[in-house]
Every structure is written in C-alpha cells, then in structure tokens.
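Take a look at this one chain, the form predicted on its own, written out in structure tokens.
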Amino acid sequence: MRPLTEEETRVMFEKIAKYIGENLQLLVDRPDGTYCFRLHNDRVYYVSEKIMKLAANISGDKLVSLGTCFGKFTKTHKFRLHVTALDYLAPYAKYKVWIKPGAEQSFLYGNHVLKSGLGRITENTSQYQGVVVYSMADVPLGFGVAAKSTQDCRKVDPMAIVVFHQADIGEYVRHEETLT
C-alpha cells in the first residue's frame, strides 16, 4: 500500500472530475475526518487516515482490501472506475440521468440506455460527459457517459443510445468474485 504518484493522481482525478467536477475537493476534505487515496495491487482505495494508520501494521502481501475500492489502473496506466465508487460519486454528481422502470433491468444487465428508456436528464449535459444514472425513485443505479447532449436527446429516435454504460450495481452479482 502506497500513496499515488503525481501522474497516477492526475489520471485518477481527471476521471473522477468527469462525473463530479469541482466537487472532487469535497471527497478529500470531509467534515468527519481526512480521507485519502492509496494504491494497492493496481487498485485505488479511498480510506480515512485513521484506518490507514491502523492498517500500517499489516504486511502488504497479507492485506487484501482497505477502505472502498474506487477503481483500478489498467496495464496501459489508464484509470477505470469501479461500481464500488458509486456511493461516493452519486451525491456530488453534476450531471444525472433518470431512467424509466422498464429500462432499469436492461441497464442493470450491462446494456446502454436508449432514448425510449430515458426519463429525465440534467439540463446542459454535453456529449461524452460523465453522468450518474438514477432510477425514477432517485436510487443511484450506476454511471456512464452521455452519448448525446441534452438538446440532441430531444430530437433523436427512440432506439438511439443516449448513455453509454460504464458500471452498474448489477456488477455486484455478475462479477462478485473479482470485486474487492
């Protein structure tokens, strides 16, 4: 377990900023204590400094997980967000998409969101902007990338993709053996 290098921090913060923008500062400076990001086995963990100091007594090869896994670095040094970060991204999300009850199951199986399943979308969402996907009951279901801007969504045909799937809470079941 080690702190992230400057390059790793930059890549990770750029990815998270696509979803929560300048609210990124609120993740680190929380009123309930100081939180930080740590790298362990190419995975980035979000952990309070208090727990991190306690975990310093455990050797790195015996440590399985620490805090909440936010994502991992691929072999090409790109950062991929995991669904486990959803609980921390959803409250600070700038751009949101709500999907209809009929489209929820399709999204939770890993499919993209079609215009026919779109309930609402945040105003001024640009194309390829990171969005958090909610059910109509305001339950965060996952996150993705807007395939169309808000204005384009109004005039596109019902079978067009409006949100590219990135991660959803159905991954807890589909990939339970690899999520740590």
Given for the second form:
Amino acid sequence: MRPLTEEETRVMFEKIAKYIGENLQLLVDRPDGTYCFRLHNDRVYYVSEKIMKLAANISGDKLVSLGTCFGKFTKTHKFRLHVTALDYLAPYAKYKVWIKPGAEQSFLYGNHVLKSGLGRITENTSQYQGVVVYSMADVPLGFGVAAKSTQDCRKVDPMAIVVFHQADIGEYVRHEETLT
Amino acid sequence: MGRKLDPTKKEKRGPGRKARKQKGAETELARFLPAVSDENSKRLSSRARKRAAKRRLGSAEFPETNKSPEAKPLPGKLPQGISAGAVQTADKKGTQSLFNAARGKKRPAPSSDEEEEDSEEDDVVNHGDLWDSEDSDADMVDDYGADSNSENEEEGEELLPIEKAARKQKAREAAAGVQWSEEETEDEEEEEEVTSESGPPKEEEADGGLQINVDEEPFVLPPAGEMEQDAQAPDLQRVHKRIQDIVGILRDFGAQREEGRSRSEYLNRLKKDLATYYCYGDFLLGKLVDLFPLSELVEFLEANEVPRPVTLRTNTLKTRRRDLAQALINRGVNLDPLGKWSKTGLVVYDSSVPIGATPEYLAGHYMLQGASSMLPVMALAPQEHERILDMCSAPGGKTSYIGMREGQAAQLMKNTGVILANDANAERLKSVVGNLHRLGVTNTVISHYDGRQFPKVVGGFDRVLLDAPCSGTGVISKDPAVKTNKDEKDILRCAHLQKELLLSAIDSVNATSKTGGYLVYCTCSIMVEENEWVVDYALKKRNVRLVPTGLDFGQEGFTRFRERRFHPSLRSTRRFYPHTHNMDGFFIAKFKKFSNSIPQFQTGNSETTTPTNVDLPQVIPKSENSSQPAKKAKRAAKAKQQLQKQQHPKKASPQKLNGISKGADSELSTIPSVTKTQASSRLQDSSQPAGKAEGIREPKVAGKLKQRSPKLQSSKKVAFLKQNAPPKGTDTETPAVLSPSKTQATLKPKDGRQPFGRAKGVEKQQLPEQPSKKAAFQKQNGTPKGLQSPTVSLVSSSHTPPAKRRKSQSRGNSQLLLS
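With the form predicted on its own done, generate the form predicted together with the partner chain in the same format.
Okay, now the whole complex, with that chain kicking things off.
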C-alpha cells in the first residue's frame, strides 16, 4: 500500500473530474475526517486515515481491500473507474441521465443506452461528457459517456446510442471476481 | 434421442444418396421400436407399450414389459432371426433358471422374480431380435430395406453369435451372482418396478399382512432376523408407518410394548428406519437421537427436508425498510416483516422476479441473509467508533450488518469506527469485497489471514465476532450432503479448529476497552462438541466470562450433556433450531473479557522471584555449612557472575530462595562467619526469610509490598532488584549501600556492576561490620523508601529476630563500609 505519485494522482483526478468536475475537492476535504487515496496492487482505494492506519498493520500480500476501491491503473498507466466508485460520483455528478424503466434492465446487462430508453438528460451536456446514469426513481445505476450532446439527442432517431456504457451496478453480480 | 418424433413427416424413399442420409427420428428409431406391429400397428409411446404389455400379461405382480412385443416380432420375416430368437428365449429360460437359482441365494425370490428377470433378460438380449424383426417389417425404410435386409441378416447373424456370447456370459455371471447390477443399468424403469415389488418379498407378504391386520393387531416389531433383510430398497411408506408406530410405542412404553422386546431393540429399529427414510448416515443420526427427544427428533428431521424461508435485511445506509418493501412489492414480491425482534428484516414468501437480481439489490438496498445470521450481530451490539474484527467474514453478510449498525445513528458520521473483515478462503473473500462495496460500507479493511494468526497481526479490538467454520449440521436443509458425509473425526477436527480460533479471538479483544471487550462466538451447528464444549474450554483457558446475549428468544444452551458437565453460565448461550424457530440451526455465545492477561497454569508466583535466582542454588547448594568461607565466597562470586549472565524466567521456590540466602551468606561468611553461618543455618532451618533470606522471601510473604530500600538487608535488595525501578533509584541515592547489595543483588539481571560490586562486597564484608550496624540502621531509617521495608522485614522475620537483627546489622555494616 502506498500513496499515489503525482503523475498517478493527476491521471486519476482528471478521470474523476470528467464526471464530477470541481466537486472533486469535496472528496478530498471532507468535514468528517481526512480521506486519502492509496494504491495497492494497482488499485486505488479511497479511505479515511483512521482506517488506513489499521490497514498499515496488515502485510501487503494479505491485504485484500480497504475502504472503497475507486478503480485501477492499467498496465499502460491509464486509470479506469470501477462501478464501486458510483457511491461517490452520484451525489456530486454534474451531468445526469435518467433512463426509462424499460431500458433499465438493458443497461444493467451492460448495453449502451439508446434514444428510446432515454428519459431525461441534463441540459447543455456536451458530447463525450462523463455522465451518471439514474433510474427514474433517482437510483444511480452506473455511469457512462454521452455519445451525443443534448441538442443532438433531440434530433437523433430512436435506435441511436446516446450514452456509452462504462460501468453499471449489474457488474456486482456479473463481474464479481474482477472487483477484487 | 434428441430428435423429435414427427409422425407426419414422410420418409424419403429411393436409392439416391440423399435418401440414404439420416432421416428423422421416426424413421431411424422405428427400427428399434418394437411396438410397430403391435395392436393395430400403432406407434405407441414407451408408457403405452408398457401398459399394453401389462394388459397382455394380466397379472399385477409380474409386469412383463416387452415380452409379447418381442415375441410377436419374433415370428417375423427373418426366419433366422426369429428362430434364433425363439431358440434364444428357450435357451434363455434355461439359463435364467440357473440365474434365478443363483439369485435365489441372495433372497428367496418367488417365481415372479424369474419371470421378471426373464422379461428383462429378454429385453436386454432381444434387442438384436428386435432389430431383426423391425427391420424385417414392411414399414421400414425401403432405402435401407434393400440394404437393410441384408444388413439385418448380417446383423442378425452377427448378433446371433453375440447373443450367444452374451448368454454365456450371463450364465457365468449368474453363477457368480453379479448379473443383478448389469440388469439394473440396462433398464432402470423396469428395474424399479421389479425391485420395488419384488423387493423384500417376505416383507411384501408381511406388509400385506400388516396392512390387513393393522386395525386389529398392534404393531409387531419384526423379528431380529428380518431386520437385516432391509438391505434392498425398502418400501418407504412402510418405513414411515413403522417410524410413527415405534415413536408412539416408545412414548408409552410400559403400556404398549411387546413382551420380550427391549427398549433398545425398538430404538435400534427406529434409528435404522429414520436413517433410511431421511437418508442420514448412522453417525449423525446417533448424535441427533442423543440431542433431541423422540418427538422433536422427527420434527427436526422433517424440518431439514424443507428449505427455510428466504429472508433479507434492509440496508439502512441506503434506504428504509418501509420504502424497500414498497419498491419490492411493486416489482411483484410477496413479503412481510420478519418479526418483532428485527427492525430491518423481511421475509419473502414468493416472488415473480429473481430476488437476488432486482435493481434494488444491485443498488445495495438489501442483502439476502438468513434470519439466524442476523442474530450474532444483534448480540454483538457494535457501537459507533469501535474497532471490530470479524474473523470469518465470508460472504460478508454479518460484516455489512456490523458496518450498517455502526453508522446508523448519525447521518453525518456514517460508517464510523473500523471493521477488519478477515477470512481464510480467498474465493469467498471476493464476495465479501463485492458485498461490502455494493452495500456501501466504507469503513472496512479486508484481509486474508488464517484466523489463528490474530492477534499477532493486529490486536486490541473492541469487539470481535467469530462465526466459526463448523460441520454445518444446523443447515442441513441447505446442504443435504451433510447428512452422510459427517463423521466423528470431522466433528472433532472442527471442534479443534474452533477452539484455536476462539482462543485467538479472545486474545485479540482488548479487555480494557471503554465501550467494548466483548466477543461473540457463533456456529451454524447444533452439535454439543462444537458449541458448548468449545465455549467451556475457552472459559477455562482465558479470563473471560459469559454474558447474556440480549436475545430473548431461543433455547438455552446445555449445562450438561451426557457425560460432560459445563460451566453453569452456559445457560446464557442460545440455541436455535429449524423446527422450533423456523430458521437455520444456530448457536450463539457472548463473552466478556475482564482481563488482558493470559492465565498461566505452570508458574505459581509470577511476581515474587527474580529470574536469576535459579542459578545460585544450583551452584552453591550447600554452601552455608561449609567451613571454608573463602571457597564460599569464590563460589558465590562465580555464581553471581553466572547469574548475571543468565536471565531465567521467574520461578519462585523457597528452595531457591534458600539457595540465594545461602549464597549471600557465603559471601559474608568470611568475616562474621560465625554469625552468618549461624544465620545461614537458621535460614536453612527456617522456612521464613531470615536475614538476607528474609528479604528475599519477604516479597513472597508480603508480596504486595515493594521493598524498595536497598539499604536493608541485602536480601531485600535482591527482592527490590526484581522490581526494577527501585534498585536503580536506590543506586543513585546510596551508591555505597548498593554495592554490597549488589553482591547479593547479582540476582538482578541488569546490573553490569555486579562483579565489581561483588568484589567490593566480598572485601567489604570481610571488614568488621558491627560498628557499622548502627550507622546502617540509621541510614536505613533515614531513607524514605526504607521506612516501610525495615518494618516489614522486622515483622516478617519475627521468627528469628536475633538472627535477623544480627544480619541486618552486619549488612548495615557492610553497607557502611562501602560508603
């Protein structure tokens, strides 16, 4: 377990900022304690300092996880956000997409969101903007990238993809092994 | 037979290549189906054929399956096949009689068996005939017809010798009595009919007799001989009836018993029947019979056949039970709150959607968890800001419940405290990670240790939950394999592991924690060896005691069981059963640790003796009586050097103290040899600290008092030196005083000055001591620390005051001399 290097921190923050923008600051400076990011086995964990101290006692090969896993660094040092970070992205998301009940299941299986399944979308979403996907009941379902800007979404035909899927909560069941 | 039979499909006919390709099932299989020519040439299903066969034969006891259809095709077109078949049947009957004779040894088979066997054998062996006959029939494919006839003839010819060979082999095997298994594999349906009916034929008759007489005569225990004949598939109905009868009889044994049959015979019969009916192994059933009274036993066994209702636990970090219930009902789930004892539990009666895959589940609004698994966490009652260890946490249900409870009170400080979730199984740890992330529990650290490695890795937890791996005898409804694969050594192995884990868990708890100091031990087993025995073991081995779990329902744990006796506080543990509480079998015990020290059972007084006391007596066993003070002194010096080098574990023994005192005496024996020898002799005699020895023993006698004045008798200094701080202090204050003390304080492991001191002491001791006595006394009295100790020493050494005074004086003298 080690702290992130400058480079790694920069890459990660860039990625996260795509979804929550400057609210990222709120992740770091929290009123109820100091939280930090730690790297362990190529995965980034977001954890409070108190917990980190306990985890420091555990040897590296026996430590499986601590706090919340945000994502992992790939072999080429790109950062990939996992669905486990959804709990922290959802409250601070700047651009949101709501999908209709019928399209929920499809998204939870890992498919992209089509225009026919689109319920609402935040105004002035630009193309390729990171978005958080919600159900109509305001339950966060995952996140993705907007394939079309809000204006284009209105014009496009119903079978066109409007949100590229990146992560969804169905992965808890589908990809249980890769979460660790 | 993967292809569907479609009678409307026409077969292609003609000599072309395409026609020769495989046809639909109806054409291919028509060759094998024997019922083509039977009964209006209608194609019957297998069941219809059997019915037809039965009708043909007429008698219920002898279900002939395909005999007549076989017979009918026999006089078919192929004369060879037919005749061969006929010949075969005739021959077979001959062989079959042999076979039956062989089988008859196994069990007295009536003729019905023979006929049944006939039919089966015919079936088996007549397949070739069938092939021939079928092929010879007109409605077979013409394509194959031209070739098939020849093929069939060839096949027939081939089969004939094959059939002959098979017959021979069967005859051989019949003689060996092995045929039975072959036939079983061949045609199982027919087998079942055969076996079930001809099963134990005697019992059939007896059963028939019983059924007829059941209203008239009371239940008759079958004679002992018959009990062993239940080897082959007994009639389950009959067994069940017998179980009920025997339970009824045993309930009122005096009145209903049969004369001449003992209770144990009935019990044995019952055990066997229960094992048969519910498919249990003998070992486990024996254990259950010990655990439950008979009426409960049957209920327990019945309950294990049925799965417990599905329950789930709301995740209050993300939703409320009310909202969740509403959302799930909207999806089509039929549910109810779990009970008064749970505020977050819901029980699911039925569901139109998979309950483990709803969007609410994926969003982490609830967790599928057994009702009994919610109880240990309720018993643990974790508070906020506590450090909690969950030693065997997979798959994470209880851990997440702990996390939820920890964060429940304040919305601001969600997920307070820290939880360390540990498990020894790497694959199951993945589900822990997944579940904790899904449910949004963030204050956890997940590790992969063997639970026994705690507290070495990290300890000092406020609360610990140990859900120990067990034999699983409480969750038989989830895993029926437990019925048969658990053995005595499995249970004992589990118990051993649980004991080790429990001791490690106890050591990981911090008894001085402000809010905690609790440990919950739970298993999903109902065996006493894994539950009460393990708890009792822990009570003996560690400073813990049992406290009430806080669960007001559930059965109390046993305080005695068969030959074992447990601590009475075991009544505060709780047992849960599937048949009484409708949840999985469970056992929960809650400990409170009241001291962090680990009780040692070998050592007696851990505080009184110095570690280096050991060597002196060994080196100078009988020095006091020697009349060679110089030698003694030398030996003493050597001993002290050795002592200085070595550090021995604390062991108190009067003998060693004696030795020490003797050693000390020997040092001083050079000058006041007379007095000291006398004193030493007295020391020897008296078992109480006298003089130097007194000081040494005083800690024993008045162990609590810390005798801190080194100016006192050197023996006392020895005692002081055991308690590390004072000697140092005194050293600084009275260096002169110390050096003689050090001579006797060679026992103190720390001092590097001892040899030096020893030498000094030796020298100085040789000086006349008497003039210094008073000074010594004064000095002794002067020091603040010494105030208590002289009085103490005086008090304790009241037995030999003169010697003591002399010694103290002498010591004081030596001290003064040094100063």
